[in-house]
Amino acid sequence: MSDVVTRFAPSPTGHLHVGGARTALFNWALARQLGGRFLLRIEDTDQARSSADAVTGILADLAWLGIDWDEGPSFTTEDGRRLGGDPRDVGPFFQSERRDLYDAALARLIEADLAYPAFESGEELDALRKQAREEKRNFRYRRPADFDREAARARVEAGEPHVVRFRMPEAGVEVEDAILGPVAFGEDQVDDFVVRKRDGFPTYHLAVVVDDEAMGVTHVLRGQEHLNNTPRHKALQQALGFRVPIYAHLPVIFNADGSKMSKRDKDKAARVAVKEAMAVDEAAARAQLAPAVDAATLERWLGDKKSQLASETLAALASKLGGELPGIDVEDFRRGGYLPGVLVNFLALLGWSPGEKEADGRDLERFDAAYLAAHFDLPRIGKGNARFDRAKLLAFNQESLAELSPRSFQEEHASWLARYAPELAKQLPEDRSALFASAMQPRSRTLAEPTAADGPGAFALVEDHEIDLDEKAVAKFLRKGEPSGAALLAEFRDTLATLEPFAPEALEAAAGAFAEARGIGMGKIAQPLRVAVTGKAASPALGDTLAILGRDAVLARIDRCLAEIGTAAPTG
């Protein structure tokens, strides 16, 4: 099976959607399992929407997931690995650079009278569709019976704007699908579709068929939303004398509520958040959002439901309003602090089942990319829609973070901080970053949580004067008791001021000795101290919390707390 070639062919119009990532993963896994090649091709014939930044983003997303391509655009990963290349000389891998191949195929079709120019304007096509609706029939474009090839050629030579359409066979087309089985498309379901646009670029249909043949693609795994395209592609392949690859259409990915998972989900969520904020105080909301998006762009976006803001802008809007958007793109989950292996594991389960059991009889769900590559097969892909269970993904990630060695967790968290929160990274001195990571690991579901505004490590990343004391915690742990928690805290401050070393074990021991000497429980001093330095009644272990902050910050926060509640720290 060394001649097996699978491919992933994204359009570079934005970040890589998780649905596209799953498609890439399954193509990669099939190639690995069969000892073939996995090829990456960039379908950039839509010049208006394609961008070089999107290409780079897609390559980076795939590389981060560990989905390495054997052939395709060259790319150097962050850790120095080189991906891609053209060992079989089948490139280039950008469709915009392959127009000569498409033009040659198109010329063959036109010469054989299997393709023809069509001159209808958008308005004329709309009128034809309207007429079909009024006559209660499906609109199906077919070449007019009185079509004159010579007259059409003359109009083309005169420079009249036109598209080129492929003449579909009058009979229906049956597609053999490796997952769905035979799928029949009746003659009323197919029409003469466009293969070259007015701008001279081929449509997806022609380009993908020519490229799959030229690049030796043997298996095409793609989402079921492409199923209706397959009879067109098969008809083109037969007209051009090409092979018909093995097709396998993957289940569509839905949200947990049954709605289709779409890039528009983020846009919808952001609109709701912005409108809710404006309903409370429009002027304040606009001022709050101003750094993220200019007023004119915001106005256009709010006034047009079909318009969409860039992912980065949507994320900035949500951040300004203190909310989160649903993860849709691979970059969303990377920014959200998920491990790449976890996302790969989870995506593999969206439609595919290992068919094995754990020792306790449960279905096998946790596995790595190497397992997937060794066991992947088409028969175990289901036909039904897949559900994206975010709670399950989060649980997977939490388990995986807990399983990391302390050193690995620290490295992963440091890498995440460097990429997404470099300013916060500077607030963690090197001598305390390992301690911070160790304290956060058992409390983290994602790499983003420790440093989130409401995360378990937020106390260490704000200025001493910015700690917001929880009044309920102050009342319970500092104001009550005889002596009060505040009085005990003021007394214990002297111990902290001179304690050496200022390290977790020594801090825990000092607090324990203080409590024992006064005949009180450990909590009587630990909780007032915790509230004073973090503002809350919950934090990592007391010794870790204090050591992460360091002596100067701890004393400053104690002094501020005592001053605020009216119990000044002793001097001298």
Ligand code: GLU
Contents of the next structure:
Amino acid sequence: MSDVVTRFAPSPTGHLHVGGARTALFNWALARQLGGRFLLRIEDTDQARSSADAVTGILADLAWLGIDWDEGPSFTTEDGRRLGGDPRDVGPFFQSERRDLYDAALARLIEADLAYPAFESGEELDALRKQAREEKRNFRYRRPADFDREAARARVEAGEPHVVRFRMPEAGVEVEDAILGPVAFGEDQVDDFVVRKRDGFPTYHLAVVVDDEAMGVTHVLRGQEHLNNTPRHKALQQALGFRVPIYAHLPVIFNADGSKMSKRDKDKAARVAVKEAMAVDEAAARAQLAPAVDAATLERWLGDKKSQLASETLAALASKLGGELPGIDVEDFRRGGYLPGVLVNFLALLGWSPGEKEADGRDLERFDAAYLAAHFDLPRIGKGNARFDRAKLLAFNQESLAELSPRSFQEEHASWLARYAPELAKQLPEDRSALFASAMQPRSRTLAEPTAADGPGAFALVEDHEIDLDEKAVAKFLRKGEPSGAALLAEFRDTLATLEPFAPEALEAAAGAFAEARGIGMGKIAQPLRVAVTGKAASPALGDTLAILGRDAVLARIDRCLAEIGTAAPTG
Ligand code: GLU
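Alt. form predicted together with glutamic acid (GLU), vs. the form predicted on its own above:
Next comes the full complex, and the chain you just saw is listed first.
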């Protein structure tokens, strides 16, 4: 094993989103490619915003994606793999349990006069910022020239509230980025930033630098939103005599409409939908939304574009309004019926490309995690923005679902159902679920589609009397013709009542024989039958459609349809 150590260091303040998953994946892939270790560290120094649920959710999402961590919190996956652990004895992996390390580093900095207490209150800092604005210069906190160490120490000892700031080098800092090249931060771009907060907790900057050193991290791949932090981290590393890891800042991810992808996109979409509904009829909209969110919370959220509602609340709002929210979290895509391998493939392309061609000359785009682990490299990460193309992701998923063996598709579908729609799973008779799955496979872009209310399998999931007969289809296929479709259907019903086995091939053959005996095309009996049992003119293959429903349901639906359109069902 090489000395390479990469890490993913999420702050457990919410679900794992696409951007975070991409960061994790790239760090994982680099560790695998270089034969190193991939470590997971939980950055929970912001105790108020961190939660144990968020930690569990992030671990489960990573495990589902197959992004296995070699070191970090212990976790057993759904299929019994054990992840995490601490073979090099560099843990614990929760920053909240590492405070003594941060305090020790802080003491060293203060001792060397590289960090110092600062006593300004929030209001005083605001006033300084305001003054800088008025003088049209950037506000950068610097230690006052007349700073008196002894006097400051006395104030600290007297218990005066303070933060601790790091003395940033006056000359500015140059960061070497493996993707972007050298990035210079001038003296006016960096200031004496806070390393210890008023409450005594270290800031993110100090904790991340101490941990990366203590855990032997050699490569830091993270989103470009962290680029401005890197000069701070490098200066701290140099002040503490630490190594500077290799940094690579990953391209920003944009939506197809050109907006920056953000974990707030779901709130944004939901806010638009709520406002639209209110514009139509405010009182009705409020009444409709009341069960999902209380009025005061709704008001606050509508008024503050930056505020976020819990994912579950947003989902409830969207379902009340009958709309869909854009997937942002890994969990959204899992719920949406995407395969983890597809998501991994797609995430990898958000900034990286294999640079290989397919046999037909097109760029190689479809690959699995093993390919990524074997081929991933830093030079092929782009500098420019990455585009989150949902249509492409959907197309990838459809392609991958179609490529599964029927058995794998059935298993994937069953486990999706068990997780997200157990009540629907019960509606499919067990002996016919394989048939259902194989009929759905070529028609599904996601694992959620077969059982969606308007999906290709909806006909099998409703009660016989709930079938809505499409008027146009009824007129065209049941009322027309001589004899009419309804009459042919009434006649064929007898065959269906006794046909053995009630299975796809036998059903297709029986319909074929019926058509041939009457000298009519197969469609003349297939379409009336299809409309009667599904309500629509399109459904999976006739034999599959009938066999999925089973004899009782088929006969009941035919009788109901004939009764409804005024042709009595024969009694015999
Ligand atoms: N905890 C930070 C975050 O979630 C990541 C820190 C880093 O990668 O350096 O954004």
